[in-house]
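A single chain comes next, written as C-alpha cells; it is the form predicted on its own.
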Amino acid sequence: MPLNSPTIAGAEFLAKLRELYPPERVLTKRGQLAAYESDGLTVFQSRPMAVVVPNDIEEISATLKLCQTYGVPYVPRGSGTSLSGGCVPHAEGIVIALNRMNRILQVDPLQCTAVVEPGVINLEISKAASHYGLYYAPDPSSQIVCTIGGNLAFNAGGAHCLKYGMTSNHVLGAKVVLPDGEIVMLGDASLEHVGPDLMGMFVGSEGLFGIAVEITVRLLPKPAAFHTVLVGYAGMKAAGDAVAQIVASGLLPGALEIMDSLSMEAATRAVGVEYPVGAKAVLIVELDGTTETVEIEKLQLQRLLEASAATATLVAANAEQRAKIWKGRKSAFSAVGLISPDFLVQDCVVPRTKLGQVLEEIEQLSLESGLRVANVFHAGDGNLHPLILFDGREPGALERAEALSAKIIRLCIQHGGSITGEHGVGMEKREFMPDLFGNSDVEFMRQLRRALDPQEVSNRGKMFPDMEAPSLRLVGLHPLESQGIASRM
C-alpha cells in the first residue's frame, strides 16, 4: 500500500513509528530535521518526514518492515560526510540515523579482525586495535568523523588506497537488514569465500540493498617504518608524469598524493603547513613497511625523483614532520572554504598514464569557464578530486560551476576513466551512469536492486537516472532551486 496521502497515511505511519521508539528518538520538528537535510554536498537538500534513532538491530528491522508496509522511502545515515548527495532524504520518507549504534563489539588480535556497528568512527577502529599493534587501513580524509557504515556504503578509499585498497578489500562480512526487514549474514571472518561474492555486491551499493548493522573488518599490522617525502614541481603535468614514472618502475608506495597551488594556499591558511616556494604542485610520496624494506625502497625512490622534473624535495625527518605533511593534505577539502565562498567537489578516475594530459585539459576548461579549480587527489590510482570554486551569490555562478563539473566528468570518461572513485554516484552523477555503462547495463543494475527491494524504498532516488530527482545537468535551473531550496554551500 503506497503512501499516497501524506496527511492521512503519513500520520498513520508516524503513529506506528512512535510505537516503536520513545519520543526523544523520533524527530519531527523543523529544527531537529535541519541537520539531516543534506550531506557534505549541500547543493542538494530535502527535509524528511521524520528522523528515527535506533539503538539496536531489532529496531532497524521493525522500522524497515514498517516502511515496506506503507511504501515509505528511507535513507540510512551516519555522519553525513558523503559528497554526492548520497544520504539526502526523500521528502516523503525518513532518515534512519545510525550514530548511536557505535560500539566496537570485538577486536580479535589472533585473527586480525574487528566487529563493529555502523556508527563507529573510522579512526576509532585503529585506536582500539593499536593496543595489539594493528590498525584499520582505509583512511578517508574525513576519518576523524566519518562512520564505517558510510565507508561501506560508498566503498571509501583514502590516501593509502594505492597499496592497501578500498573498503571492499577490508570488509570481510556483515550482518545486514534487507529492505523487507529480514536479517541476513553476508560473508564471514575468513579471507576465503565459497560461492557468489554477496559482500562484494553490497559494499559500494549506496544503501540500495539495506543496512549493514554489524561489520567484520580486516586489521593489518602497523608498519614498522615510514619514509615520507614532499616534492615540489613547476606544474601539475610534471607532478602527474612523476607519478606515472614511479608506478611504472614497479615501486609500490603506501601513498601518492598531489596538491596544486590553490589547495596548498588553502592548507597553509588553515593549518599553517609550508610548501616549497614557487611550486605550482606538490607530490606526497610515502613508503611504509619493514625497516629493511623501506631502506631499500627509499634509495629507488630517490633516483626516480632525481630523474623527474622536481624543483624541491623535503624528507620528513621525524613523526612530527610526517604528521604535519598529512595534516595539510587531509585538511585541503575543508580548507578550500577559506579561499572561496562556495565550491563543488568532484570525484573522477582516469588511467595513471593519462594523469598529466587530463590535468592540463582540466586547467584549460577552468580558463575557458572563468572559474578556478583546486586539485587535490589520490594520484597513485588516478582518483581526481577537482574542487570548482565559485560564489553562489553571483547570478548563474552555480550553473556555470555545474556545467564545468559535468565537462570534467565527461572528460574523464573519454579518457577511459570512471565517474567516481570513492564518493559514490548519489544524486549528483546519476545522469552520467549510461555514459559510463550503457543503458542495458544500468537496467540490469536496476533489476538487481528491485529483486531485493521491489518498491525501491531503500534510498530511493539515488544512483539511477530518472525524473524523480534530477541530478547534475549542463543547463537550466539547479534541480532544487525550483523548489525554493537554498543552494549555498
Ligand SMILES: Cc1cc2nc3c(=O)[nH]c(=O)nc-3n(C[C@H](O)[C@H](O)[C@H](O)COP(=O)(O)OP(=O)(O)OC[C@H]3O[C@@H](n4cnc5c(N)ncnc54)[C@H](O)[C@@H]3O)c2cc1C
Second form
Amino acid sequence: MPLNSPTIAGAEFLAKLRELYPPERVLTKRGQLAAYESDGLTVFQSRPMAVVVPNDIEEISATLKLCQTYGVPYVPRGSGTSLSGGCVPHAEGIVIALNRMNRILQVDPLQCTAVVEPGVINLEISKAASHYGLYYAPDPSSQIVCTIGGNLAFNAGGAHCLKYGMTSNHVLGAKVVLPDGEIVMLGDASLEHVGPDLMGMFVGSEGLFGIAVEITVRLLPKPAAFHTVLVGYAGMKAAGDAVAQIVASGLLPGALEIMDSLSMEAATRAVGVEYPVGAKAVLIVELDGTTETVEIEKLQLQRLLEASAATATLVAANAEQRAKIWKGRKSAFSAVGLISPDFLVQDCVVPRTKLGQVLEEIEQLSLESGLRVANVFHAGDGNLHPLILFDGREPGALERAEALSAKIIRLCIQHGGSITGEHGVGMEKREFMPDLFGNSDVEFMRQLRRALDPQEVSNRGKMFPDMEAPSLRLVGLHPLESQGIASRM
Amino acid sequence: MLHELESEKLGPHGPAVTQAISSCVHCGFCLPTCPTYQLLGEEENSPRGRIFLMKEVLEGELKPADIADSIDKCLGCAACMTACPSGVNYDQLLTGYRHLKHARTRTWLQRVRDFMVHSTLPYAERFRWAIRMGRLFKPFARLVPATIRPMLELLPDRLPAKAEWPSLTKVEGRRRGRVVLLTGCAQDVLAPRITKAAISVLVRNGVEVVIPPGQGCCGALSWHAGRASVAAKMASDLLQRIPQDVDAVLTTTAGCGSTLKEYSHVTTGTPAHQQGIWLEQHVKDVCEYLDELGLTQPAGLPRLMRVAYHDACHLLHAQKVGQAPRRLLGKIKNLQLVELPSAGSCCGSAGSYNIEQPGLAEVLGRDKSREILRTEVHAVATGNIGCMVQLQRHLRESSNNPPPVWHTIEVLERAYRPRSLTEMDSGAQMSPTVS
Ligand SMILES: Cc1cc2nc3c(=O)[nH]c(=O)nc-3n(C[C@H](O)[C@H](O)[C@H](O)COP(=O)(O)OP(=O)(O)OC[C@H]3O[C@@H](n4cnc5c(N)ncnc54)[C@H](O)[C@@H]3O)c2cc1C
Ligand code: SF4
Ligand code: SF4
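Moving on from the form predicted on its own, kindly provide the form predicted together with the ligand as a structure.
Every chain and every other molecule in the complex is listed next, the one we just looked at coming first.
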C-alpha cells in the first residue's frame, strides 16, 4: 500500500472533509503534503493524510467534530517554526493550517488590548498597534514569522521577557475550539479575572487542548526611551557573571542577551553587524522605559559594567544602531547556517547564578566531542540556546552532535534547570519529561488531557513520553537520520 | 538542510543547487515576504516549502509533476532572498532546478503559449510582428482559450515607431565616463523612449554612450525558465558585440540586469566564459551607475509632484539596488518621493509570469495598483519595463484617471528640462506604448 493512502474509514473521513471545504482548501496531493512534513526541526518528518486551510471558526469546529467522530488525529499549525517538532503531522491524521485566519479583528487603544485570529504574525500586532503608541511585548526572535497561535501553544518568550514576561503574561483571553469541536471562551478581556485560571492552563499546552481561534492580547505603551549597550568580554564566564551581578543589584533591564564569538561571526556575515574587536563574548543590555527612569538606570548600569570585566562598551547612539544590534541578535540563529552546513539547536534553562559555570562546562563538553558549539541566548532568565555545529556528510557527526545535545540537557537538569525555556517539549523532549517532573506528575498531566480529549486526537504523540509517536523517537537515530536525509538543523 | 545530493552529478548547476539546499535551515523567515504565500497561505507555495520540495524531487523522493504547480506559481521575485538570514541563493536554485527537472507536465495549449513567449519576446523583429498579429485578435480575446488570453490582453494598443540608435553619442565638455548602453529586446519594441531618456541623462552627466548595433536578447527570459543552452547562446552572441574599452555596461531593464550579473554562470563551459566574467564585473543598472558617479544637479520640476517609487523585484531583491534610484529621485527639486506601504513586494509582472500564471498576477497587480491609487500620487516611477506594463494595465482598469508609470530614468530626463511638465501631466501620452 502506498504511503498515506487512506484506509476505508480514512476515505470516508476525507469525503466528509471535502464536503466541509472547497477543493482548493483541502490539500491531498503528494507535493502539497510533503511541504508540511516538518517544522523548524527537520529531523522529524511525517506526511499527513490531508491538510485543510480553514477560513473561520465554524470550519474549525466542524473539522474537529469530524476528527472526533472518526478518531482521526489532527495538528494545528501556525508558521511551522517550532523547534521541537511541535507541529509535525501524524501520518494518519490531518494538519489544520491556520495561515489564512490572519486578520487583526480589533485594536482597542483605550483598553490597550487587541483581538486577533490565530494565524496573525506576532510582529503584525505591534505594527497595527504602533499607530496608537502601543505594542505587543513578547518578542521571540522568530517574531517576523511565527504566529500568535503558535506563541500561545508554546508560551513563547523573547529577549524582552526578562522584564515583561512571557506570552502567558500577555494573553488575557481566548476563544478556543476544544478537541470535541465545542467553542468556549477562556479568560476575558480584563487582567483581574475571577475563578480558575483556565487561560493559564491553555497557554503552553502545545496544541493538546484544542485550537485557539480568537485571542485577546494585552498591549503596552511603547517605551519612550531605550538605552542599548553592547559590552565585550574576554570569555563566556565573564559575560555570564556580569549578568548575575546586574540582576542581583536590583536593576531590571528590558533585555540581557549573550552571544559568543561563533554567533558573532555568523551575525556579522549575515547582516554586517560589527562587534568589539577581540571579544570572545558580548552582552547586549537594553534599558527601556520613561526618559527619566532610563536616565537614572543608565548611570547605575554604567557603574555595574565598569565593575565587571568588560573589555569594551559600545552604546547605540540612535535608533538605527539599536536596530542593527537587535538584527544581529535575532538573525544569529539562522545565520549559523552560513558558518556550518548543519546544526542542532538546544533550548534549556539554568539558574542565573550558575550561568558562568554551566557555560564553561558546555565549552568543556564541546572540546571533548570535537564539535563547535555556538551560544546565543536570553541570559537574563538563564535560558540557554547552545547551537551544536556539525557537518552531516561526515560519518558519525550527527550522532556525536546528538549525544552532545543530550549531555547539555542533562547538565542543565543537574544544575537545577529545566529542559525547555520556550521551544516546548513537542516530540523532541518527550523522553526528558519524567526526569524533570517525576512519573506521577506526568501521569496527572495526562489525566487532565484525557478529561478534555479521551481519544487523544489533538496533537497526538507530542509531549508525553511513551505515546505512540507519529514518526520517530528522539534518543538514538531515526532511519531518516541514518540515511542522512533528515536533520535537526 | 541535510541532503543526499551529489553536486558533481547535477552538472554545471550542481554547486549552486546543493549550496542553496544545504544553507537553508528551514526557519521560515522568508515566508512573510513571499507574495504567493501571502495570498495562498500554503506551505507548498512558500519559499521554504519550494526549497524542500525541490530537494525531494532532486533526491528522487517526489516526481517533478508532484511539485510542478508549486514551482510554476513561484514569481521568481527573489523577495525570499532578501529576507533570508542564512544567505540561501534561491534564484540560482530555482534556475538550476528548472533546468534539471522542471516537469513538462503541461497541457498542449500551455506548451503552445510557452513556445510563443519564448520564440517571440526575446527577438525584437518577431516580437514586433507578433504584436501586430496579436492586435488583430485582441477584439476576440474573450473567445480565445483562457491559457492564451492573458497574452492578448497585455498587448499594447499602439506600437511606437522603430528606433534607430546612434552607435556613439559624445559629450560636450569634460568627459566623466564612457559606457555601453544595452537597449533590451522587448523594451526596445515597447518603449524605446526609455533608452532615449537614458542617453540624454547620461550625456548631460558627461558620460559618452556606446550602443553596439545588432544587439539581441541577453537571454534572461530563457535563463530563468531553465533553458540554459538557449540562454548561453544568446549571451555569447551579445558578448561578441560589446566592446570592452568602456567603464561600465548599463542596462535599464532590471530583469536583464539580474541575469547579466550572473553571466559567469550563464556562460560556464562555453568559449564566451571569460567575456562573461568581464561583463558580470562591469554591468550596472543605469541608476546604480549614476548614483555612484554622482548626479549633476537637475533643474527640477516647476510644480510639486508626488511620485511613488515601485521596486522592481529584479532590481531590489536580485541586484540589491533599492537606495540608488530613491537617492536620484530625491535630488529632483519639487519631487516628493512617496513610499508605498507594500514597497518591496511584487506587482505580479515577474518576467513572463503575468502570462503564465494570470490568476495570481491579476490579484497582485490589482492590489498594487489600488494601493498606488490610494496614495494619490501624480506618477509612479520604477525600473523595469515588465512592471511598467503590468502597473499601467491595472491602474487603467482601476481608475479613469490613472497616474502615468515611468521609468526612473525618464523622470530624471524630464527634470533636466522643466518645460516638460504639461507632458508629464498627461497620463495617456506617457503610456509605455507611445514614444
Ligand atoms: C529562527 C527561530 C528563532 C526562534 N526564536 C524563538 C524565541 O526567541 N523564543 C521562542 O519562544 N521561540 C522561538 N522560536 C520557536 C518558535 O518560533 C516558537 O515556538 C513559536 O511560538 C512557534 O510559532 P508558529 O506559528 O511557528 O507555530 P507552529 O510551529 O506552527 O506550531 C507550534 C505549536 O503550536 C501549536 N499551535 C499552533 N497554532 C495553534 C493554535 N491556534 N491553537 C493551539 N495550538 C496551536 C502547534 O500544534 C504546535 O504544537 C524560534 C524559531 C526559529 C525558527
Ligand atoms: S529564510 Fe532562508 S534559511 Fe530560512 S527557510 Fe527561508 S530560505 Fe531557508
Ligand atoms: S521568488 Fe518570490 S514567489 Fe518565489 S518563493 Fe521567493 S518570494 Fe516566493
